[in-house]
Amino acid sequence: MNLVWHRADLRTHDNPALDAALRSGPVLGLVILDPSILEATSARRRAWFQANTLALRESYTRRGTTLLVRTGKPWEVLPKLVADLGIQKVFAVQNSTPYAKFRDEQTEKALGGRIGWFEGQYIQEPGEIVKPDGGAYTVFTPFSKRWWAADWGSPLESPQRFPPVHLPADYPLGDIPQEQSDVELPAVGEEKALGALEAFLRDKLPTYHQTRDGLAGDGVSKLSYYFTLGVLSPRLAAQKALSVGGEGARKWVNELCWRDFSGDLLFHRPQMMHQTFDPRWNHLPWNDDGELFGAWLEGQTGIPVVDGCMRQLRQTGFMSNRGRMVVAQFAVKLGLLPWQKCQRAFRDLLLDGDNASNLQGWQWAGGLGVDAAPYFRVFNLSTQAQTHDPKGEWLKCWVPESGGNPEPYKDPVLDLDFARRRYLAAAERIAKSR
């Protein structure tokens, strides 16, 4: 009998992990719920892990067998498992945050190395696209080349019944928390999300190259959320957006390259985590002014296009591409914040905060290095708005009191001529240091 340890994986259909453990023998699924990651995040975002995790479940009985659930560090959880229910071998999806590198190095060892890893979170890895002197890419452009011309594979399909296992009647499953939501939780599970990618394919992808820029976010797919659980698969949707085909199909799949070049960004750079991708930009003038950080969490700047961002994601656990620049461009250029303590606070808030893509995005747009990205753009926030929601109707509905104007709306909490100047002035001393 084989184990299938489900991480940022839950999900049945293109499974490298369940079909290689289904095509050695039986299987059980596993879910190990782990302190160390589920109690460093919110609320929202565990309740969302745990539908999804029951869902999975759901999926497994459905096809004939378990999917047990266990609490604790998984290098101690899955050694007394193993031997418990003489499972033959592991079989896993690799994760590749700094994290996830440490937890599976240690599991290895205590398992003595009974652990098969396999591809199946990104459309190409975390370390497989590189220069042709081997090294890795710091620009997306020329990284994205080498990706588009990779050769993805075949998805895989969802197994329909799985061999029969057989456990002593009393041996517990294990519980599955159900945490209360603070917002909404979109639908649960493989199934529907498929469905929703069918959805976004038949209604949105052939204008999406001209609506995704939306600040509503009504041309976006929402599938992310699926894809930071590994609830959906990226290559099966890449591949069935490509046989869509037009321009929509295009730009879209270019945004989950982007997503793989997050994922290897920080697979090369695990310090990411904590430093800015250019060294030098961790010397602007931070200011962790405690009453501003908290104006721009809450919205409350005065400032209608920040505000209506913020009070959207923290009411739906969603905000557009569009409005995670303007966010992250008013707190790091603007408000010259910890970008850090910014990120961390903005990831917990999405539901589909993914950790190498949320730094990527903060790094980005904050100009802090990442893909050669221009210090000295910074964003007009009234033109972002007028160009973003012309007709002010996204504004109106999440900033009533602006009356959909995109002019501060009281007193803002920063004077924005000034916070441009002062930190294009810090930005250029910089940029010109070696």
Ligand SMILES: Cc1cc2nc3c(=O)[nH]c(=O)nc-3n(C[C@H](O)[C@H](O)[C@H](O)COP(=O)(O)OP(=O)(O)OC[C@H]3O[C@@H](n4cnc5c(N)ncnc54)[C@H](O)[C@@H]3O)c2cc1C
Second form
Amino acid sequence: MNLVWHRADLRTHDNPALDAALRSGPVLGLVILDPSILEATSARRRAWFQANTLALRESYTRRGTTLLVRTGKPWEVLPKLVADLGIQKVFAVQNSTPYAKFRDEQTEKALGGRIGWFEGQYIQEPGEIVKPDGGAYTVFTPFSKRWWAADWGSPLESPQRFPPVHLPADYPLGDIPQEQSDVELPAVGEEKALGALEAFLRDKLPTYHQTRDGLAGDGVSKLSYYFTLGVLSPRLAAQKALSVGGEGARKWVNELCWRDFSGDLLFHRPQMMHQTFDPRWNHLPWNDDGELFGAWLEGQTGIPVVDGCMRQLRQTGFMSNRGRMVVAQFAVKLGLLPWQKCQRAFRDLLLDGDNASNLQGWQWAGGLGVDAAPYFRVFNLSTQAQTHDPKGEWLKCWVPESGGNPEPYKDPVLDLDFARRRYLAAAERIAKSR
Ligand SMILES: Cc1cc2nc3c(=O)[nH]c(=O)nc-3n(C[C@H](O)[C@H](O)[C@H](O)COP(=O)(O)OP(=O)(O)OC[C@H]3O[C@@H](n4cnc5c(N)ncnc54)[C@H](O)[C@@H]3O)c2cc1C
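Same protein, different state: after the form predicted on its own, show the form predicted in complex with this ligand.
Below, the chain from earlier opens the complete complex, with every other chain and molecule after it.
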């Protein structure tokens, strides 16, 4: 009997680890509730993970086998389970954040090597797309050219039935806690994710390239919830989108390339977790102003577009990509707030919070060296609202005090002209210091 250890791949479709395990015999599934990850994040994100773990257990049960759940350090939990059940081999989809690499090395050692690693979290795994000289890419466009030309392989079908496994009658399957979320969770599980993908491809993909940038987030897929936990296969989603075809499809799949680029950046530069991609930007005159940080986080700055985005995030767990760029740029460039503190708080409010995409997003929007995004681009916040919410309806919904007007609705917490000049003066000094 083999064991499939699901981590950021809470699905049975297009799952290369599960496919390989099934080829060599009966399979049990396993999810480990790892306190190092779960205790360090928010209740809403734990609830989303737990709900999708429960859905995966139901997927296993419907197919005639069992998903076990255990809590603890994987390198302690797994050897015990393997010995208890006489497991031949563990199969898992590889992950590549700094903690995941540490965890998996420890676990592989503890299992004496009886674990096989498979691709499946990305379309092209971190480290696979390299320059002709073997080096890592730091700029998106050349990375994307290689990415589009690479072989993606074909998505794997979800197995309909698993061979039965025989566990002792009283063998504990392990409880899955169901924590209360402070926001409404999206529909849970891979069947719902596949349904949401179909609806997006039918209704929104054709116009995605024209509507994707709205602050309301109406023209986008909102599938990031599922990609983050691997409830939906990005390779399957990309392939289905490309079979629809058109400019919208090309643009959308290119966003999945950004996801892979984010994973690749963090894989090659784990220091991105704490430091700016270009170390020179560590020297910006950071200003750990608690009042400003609180106003930003609570959506009370007085600047409608910033407050609308942050209130939407707090109340729904989602924010549009345009909104994410606006609030990150406000915090980093205008506020000079310590970006790590903002990024962590922001990530934990997102149901799709993902270290690689989040760090890339923050360091790109903040001009901290990712993809050579120019440091001197500082958004005009009123123009951002006017352009990406021209009727002011999104603004009216999230900041009723503004009446849909993009100008400050009260004395803003920051003098924006002063803040822009302060940032540009510091940034120019740093940019010249080669
Ligand atoms: C400051 C900042 C923080 C971000 N934090 C996260 C995060 O924690 N988790 C996360 O999944 N995405 C993050 N993003 C990227 C992006 O904003 C979201 O993936 C996207 O808004 C999710 O909505 P969607 O699924 O409707 O995307 P769609 O527009 O439908 O795009 C499809 C998919 O492509 C991927 N994608 C899209 N844009 C990006 C991007 N810029 N970078 C990486 N992948 C992308 C996502 O997986 C997304 O689901 C961040 C961006 C910024 C600027």
